[in-house]
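Here we start with a single chain on its own, the form predicted alone, put down as structure tokens.
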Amino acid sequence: MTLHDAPAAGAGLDVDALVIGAGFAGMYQLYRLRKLGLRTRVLDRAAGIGGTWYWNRYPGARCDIPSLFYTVSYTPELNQKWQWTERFGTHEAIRAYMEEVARQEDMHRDISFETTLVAADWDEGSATWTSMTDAGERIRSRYLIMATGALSESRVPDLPGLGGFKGRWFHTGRWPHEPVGFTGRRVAVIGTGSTGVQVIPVVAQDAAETIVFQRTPKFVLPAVNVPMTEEDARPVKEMYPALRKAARRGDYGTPFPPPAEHLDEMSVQDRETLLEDLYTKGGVGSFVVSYHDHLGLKKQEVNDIVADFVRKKIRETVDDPATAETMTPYGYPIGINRIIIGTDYYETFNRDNVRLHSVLDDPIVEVTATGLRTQNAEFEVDDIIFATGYDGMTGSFTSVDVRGRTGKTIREYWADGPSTYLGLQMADFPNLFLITGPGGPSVLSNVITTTEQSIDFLMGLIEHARADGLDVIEADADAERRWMEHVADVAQGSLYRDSYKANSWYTGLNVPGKKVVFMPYAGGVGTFETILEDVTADDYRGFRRSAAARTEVVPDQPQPAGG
């Protein structure tokens, strides 16, 4: 039974365009939509505005690109009036900024919080999506579009005996609304990615006992997160028009220039004077986040500098060499992960109360009720702490039952690797719309700059269309194909090529069963936004377009206001 023969349960609310996510894709979505006319409803599952920075609360947790740049492009007057305080935005500060667009914007009247999509199937005779909410409402959209983020879809990892476990136990990408103390109390950290370098420097400050287990060494960067002042921004902020187009043109979705040296040429005293200036000032990551030819995500010789020279900082800065050694990586380029930047993370392992474990070395066996279990030890703790990451760039789209004209799932459809046109549209998925999804740069950049690069040439892409009076819009299966072998090709012509060996979430390696692939593309948001200017100058090459049939789309009844 599909959910059109499906009873109706609920009122009915037919809109244009349903929008899931009330992230920052999902606010932009709606800003633009509205621009075009069209009446848009958005879900999202979550009490309030802010996407992942809803649910990521935990202590310590931080943007990875500066405040400044970290701000959307269409409310100019609030973000010269806004003001950051630190370099690197807290998640307070961030929701705060992202509520404060949401109520100038007029948003949550279109907004449906505490909603979750469970369910959507398209109909070739109306040409629209069904979609059906875990309340048991159905709703009818011309246009269905998924911003629901590249990190959205959390993963425990599946433990025996963690049912049965008697302490606290926190996934860091679900954590509590309300304050968690750890004061006193021992604590085991499970991750050293991103989320967990941001947690266990926090966390070990007032623990009585912080256990580490780590999986794969990374490389960690200093943050360098110093306070802001009005004054330290006024000529950030004077200058915005012109850096949102630099970031739009750059690698990495930022203004910021990538370096001219040539580390592999220059002598070995100037380049570690460089490179000991950069690391003080949290810049030495810009060696391996552009895809010039002469730095290291392209240049294997640059690159093994720039991870020798953090691993001598590792051990410079770890006191136990047994320790500084477990830590440092080896075995896989610097880079090729999303480069982490933490505060006083090496340091916190020079604390007389945390210690080190090697997941790789020892492997956890099960929960018991008082801790964790390894093959070769116990540990009894009071609190677990998940740092354990997502099931990136697919998760939040997999995991929904949404079925195409052939009846197939997006999983189904992905069950040899993801596969799209420009990250935005899959072939027998007609006007379904993916924002930063796999086959686009999305997580290898500021997600702000790449979410309104596509959402803009996906309005385009729409008002094109309609003014031709074509409403259904389909990527072609071809296009499609040649896409993808693009942006397999362009990741084997960077170090990108050797994720898998980081078990880089890149990749999915993170997810157990997940088909293995390099998910974005990496060829820089620059080299995309040109691509995408060449598909619209070619009249929009790659989509086929074609007239719905002329039946109107009105509403039921009034549009409730959301939240």
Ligand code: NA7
The other form holds:
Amino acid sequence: MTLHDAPAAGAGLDVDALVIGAGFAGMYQLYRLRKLGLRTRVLDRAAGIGGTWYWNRYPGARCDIPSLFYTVSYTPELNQKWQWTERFGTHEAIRAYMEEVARQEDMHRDISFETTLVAADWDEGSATWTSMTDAGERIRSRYLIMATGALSESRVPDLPGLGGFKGRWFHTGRWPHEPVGFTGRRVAVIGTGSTGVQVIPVVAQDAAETIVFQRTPKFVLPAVNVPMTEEDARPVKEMYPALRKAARRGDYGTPFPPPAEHLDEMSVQDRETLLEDLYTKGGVGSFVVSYHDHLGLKKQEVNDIVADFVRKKIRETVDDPATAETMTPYGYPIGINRIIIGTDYYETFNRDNVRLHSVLDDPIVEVTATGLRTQNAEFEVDDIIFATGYDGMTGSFTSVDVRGRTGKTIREYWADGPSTYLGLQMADFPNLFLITGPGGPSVLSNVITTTEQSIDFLMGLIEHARADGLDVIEADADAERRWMEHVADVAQGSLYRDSYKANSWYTGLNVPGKKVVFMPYAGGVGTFETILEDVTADDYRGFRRSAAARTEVVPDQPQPAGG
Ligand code: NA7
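Let's see the other form, the form predicted in complex with the named molecule, since the form predicted alone is already up.
Then the entire complex follows, led off by the chain already shown.
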């Protein structure tokens, strides 16, 4: 059976909206579509809700946004009752929260788990999407919404010999559900991004030996994860509505104001005192996650001050000078990768059972039956942990065969680099909406804030169009082109223009063959909010709306199952 065997134009819709993904974005999407009275179904390839948090169960997996702000807006009573016990939630705690949100909102009845979207095709005649699942089921919907996340397509490097490895191997983004013990084992960890930085100190506590394979050295700041009592949380909870509003206006989707200090105008002594204080409290990153002209994403002098401070901390923390030097990043600004926060990361390299291996100096050439072979050495290990990241921002869209009006897939449409209008839609893909799409701010933010931001906008757009009897929405090609030019200009106007120097996944450089272009919108969440408001006030400028042909509608027509 192919998609083109789908029922003829005019046959009924199975649902009004099909949503792919049951993480934070898909959950909110379901909640909002129900409020609009649209029949909605959600598919997820996982066996439960959680999205990223369903898959990332590796030891040490936590969010890098404080738990109290990593909450959804639409369950205010739950948020008041929910007790986060640490400043940064573990994957278990976040999943438990998500499950409770889903339970309270009775979401499960509309979600099909262990169901993967394999293809989707726009039919111009009936103005519907026909989607095909891996079980061969066809689902016809008016709207197709990809709430598939920015970090869903995990990447295991193409190392020869992996199939013959006799030990265990894991990718952090596909971690087993049953506990994985490392006691007494020799473990190789490949990758030192946000994930490697979390997993390495935890594994090292149990493993007989941990060998860390580092490619690009990173700047790691202390998370300063501390226990949180209900008393600590109360003042924040009392201000939740105001703080949520502030988060939508903040640069990073959190309510924290950017630092007022001009580091480059302070005396050396004063700025050292300030940075030391912030380092112990967990606030140094604030100089490189906001977009103001006096801060480190815009001003090289300020960036250099923060980067030098962290380099000094690495030298102070790592006992062995050669190891410290190998771990010290040079040649790119701090903050142009997502800021990495960790607990005891640099300290872990002072343990006797932890070794660092620089793959820049001595690359891995193959996996052997018993470990890893580099150009100059051989490492015998029992386990390999790949903390090697994702085909970020675009992978979850390009890995599915979604074809728009012209028959082109998203992958083909993006052959010269990703293109969207506001991160949300593409010309020639009517009624297809992306949440956390390239060209949007998602990965440069508290992603719960930005998914809600995008979904609120989209729901307004759909509601507005439907009120006019128009149920087909499509980005205008010109508006899309201008937006992508703006996205590029904004990146060029900041130190993000140097992201490629850090091999950042924001640019696609980490995926062989992927078009290298800075993908997210780097103007800040608050600026993006203002842009969305402005587009809304201007009658949803850049979104063309039309009526679907009104032909016979047979609601809920059963579809044959099977391939
Ligand atoms: P990242 O940030 O993409 O980090 C992946 C790490 O794996 C990084 O250190 C890479 O080095 C390294 N890597 C990737 N491929 C290889 C090979 N072939 N050999 C050696 N090292 C390799 O992914 P994470 O999962 O840590 O974090 C993703 C996001 O999740 C993060 O930004 C937060 O938003 C949460 P490289 O830097 O490319 O030289």
